[in-house]
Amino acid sequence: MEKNIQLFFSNNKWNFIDNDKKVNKLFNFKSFSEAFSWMTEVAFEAEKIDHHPDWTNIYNKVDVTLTTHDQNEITSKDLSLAEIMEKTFVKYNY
């Protein structure tokens, strides 16, 4: 795994899952209404970069685990869709 993506998920409280081929984080909202919308609109631009994450959602709470599947490991694919997650999240984390 390249340093800068190992650092980028480090430093936004990702944790490292499965030998380090996969990263997870728990994202938590205030309402179903604001985690169900931060979901959709990441899933529009997930769907731009072709790239989806494994996510679930249980009310107010998104538990997201990122890995690209035919590389089996965290590639350059995650840090682009984590990116997106990160920056949306400030919207909904006032």
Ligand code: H2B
Second form
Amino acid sequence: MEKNIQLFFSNNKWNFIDNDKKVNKLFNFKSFSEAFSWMTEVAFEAEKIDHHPDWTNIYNKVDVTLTTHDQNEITSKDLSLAEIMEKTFVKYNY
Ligand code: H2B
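In place of the form predicted alone, the structure of the form predicted in complex with the ligand is requested.
Following is the full complex, with the preceding chain placed first.
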């Protein structure tokens, strides 16, 4: 994994899992509605870059895991998607 990728994920409090093949983060929201709005926004951006998160939503929480399935490792595509997620999340994080 490239150093800049590793740095972004550790600086933004993502956890490396599965022998560093994946990163995981739990995003917390005020309500289900806000969690789902965030997911919707991220979903459309994910489609644009053709890279998709593994995620589950329970009420106000979204548990996100990122990896590049094709390559079975964390790549710059995961970095791009995570940047979108963090940027979008700022709006909900008060
Ligand atoms: N998303 C993720 N996370 N990993 C992939 O390997 C992947 C993807 N592959 N989205 C894409 C779609 C692939 O199926 C298309 C054909 O590029």
